[in-house]
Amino acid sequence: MGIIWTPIQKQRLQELNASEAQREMCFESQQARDRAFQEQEHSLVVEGKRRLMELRDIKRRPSLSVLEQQLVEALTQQGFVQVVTPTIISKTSLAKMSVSDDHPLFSQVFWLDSKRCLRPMLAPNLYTLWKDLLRLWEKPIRIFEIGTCYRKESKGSLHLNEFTMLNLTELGLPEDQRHQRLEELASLVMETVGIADYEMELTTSVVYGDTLDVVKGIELGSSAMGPHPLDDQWGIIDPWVGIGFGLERLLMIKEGSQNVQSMGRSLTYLNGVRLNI
């Protein structure tokens, strides 16, 4: 077995973006290594200042606001209407999603006081809307938000515990139309990210049970579809397709990240890119 790089190396690698071929590299002694390795830093380094310069001449806004828009631009196109709700949520609220003390997501809430969180998901928030909005508008309802959610998340190249949800919703369609429309709508997302050849995976859930996951490499998005048990805690009786993906975890995959922490909000990243070069 050839020499590897030594842990600080590989984690300055890492946070550096450097591809996985980059930090399973092998050497025939440490000078080699440490040799490949001033050399591999330095090609991250001037690689990132070059995408620095790119957002201050050219760009000049971060691929996450970039893909919130487009996102927004491809959604109301479809005819959803984009909603924007609080991001400090009741306690109460969140017992309806079924997140009480012995709930494995409780331990992952961070509490403003013993009655009121941030929010962990959009979910309760959109069912509040779905309740009013079937008094007002005809079938079927259409809404969307996107919006930050908290969680205590183990730490890891996949887990933040401030990140951007997109949750989509259609509430009111034909019963027999579901998981099509759950793959027309998974489709529509990944298609305006610019992801091809993911799949959608059965899996389970702690909160909605039985799921349907995009996934390419890792989960990107969950959806779920009604009528189900939670539904009765707003009065909901119609059919409904909703499905989230973590912004996040989008941009990871497509910009070839190596870790989610350089695609969300930071004072260490800008913009994908290590801000100690």
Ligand code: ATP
Second form
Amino acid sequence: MGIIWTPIQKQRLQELNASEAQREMCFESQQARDRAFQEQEHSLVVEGKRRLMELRDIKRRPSLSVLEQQLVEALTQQGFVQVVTPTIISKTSLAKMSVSDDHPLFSQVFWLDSKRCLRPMLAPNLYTLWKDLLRLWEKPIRIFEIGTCYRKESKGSLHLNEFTMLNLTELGLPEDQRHQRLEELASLVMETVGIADYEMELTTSVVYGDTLDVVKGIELGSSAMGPHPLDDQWGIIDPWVGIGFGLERLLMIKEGSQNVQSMGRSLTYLNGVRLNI
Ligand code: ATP
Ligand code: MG
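Switching forms now, from the form predicted on its own to the form predicted together with the ligand, please provide the structure.
Next comes the full complex, this chain leading.
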């Protein structure tokens, strides 16, 4: 058993997006470790500066915005219509998702006043649109939204208080095609992002009951299908499928980054690069 990084060194390496191999290094003496730290930190700082230059001179847009655009293009190409709905939603529409006082998600909601909150998910707005679109368009109805959602989270490297959700939905498809369609939609998104070797895993969600999650080491997306007990609240009777992905988590896995914070809305990171370098 050799000597490992001090907690402070380890944290700094994590901020600077060190690889797992770098974070798990062992040494024979403290001097050797501290010398190695300086070298590792230096090379990560150089790499960070290089990436910031690349952002300024070539890319000019953060990965989060580029991914959003790529997803919009891929989905509209496949017949999905983009929608843009309010980030401020009513307590009533959350309650229709069964998220009320005694629900686990309820305590994670940012309230603006007694009747309004910042949306923790896109589903209530999409359900609302479905109801009108069912009258106006033929089935299947294919809509998606990409936008910020807000949840009080107890931090950690996978959770942001504000993150970017993609929710894509198809309403009015043959019931026996739902599973296959979910697989196709997951694959369309994962291919667009550029992540291979993901898995679909059956889990239980606090809002939707049983869901089929898209997983690669961590949860990247959660899917649900209807007919579903919540549908009654919205007057929906047709079969549907839907998947919600977190864009920052997709980027984290795609770019091999250590935390979701570096990929999200931030003042400490710019496009994945820690600014105190
Ligand atoms: P987790 O169990 O990891 O907290 P969840 O199951 O509560 O996530 P969902 O409601 O299924 O999350 O949301 C769909 C997707 O949105 C998740 O698969 C994840 O990619 C992303 N997501 C959810 N919460 C956050 C968050 N706080 N920060 C970043 N991404 C998130
Ligand atoms: Mg989930």
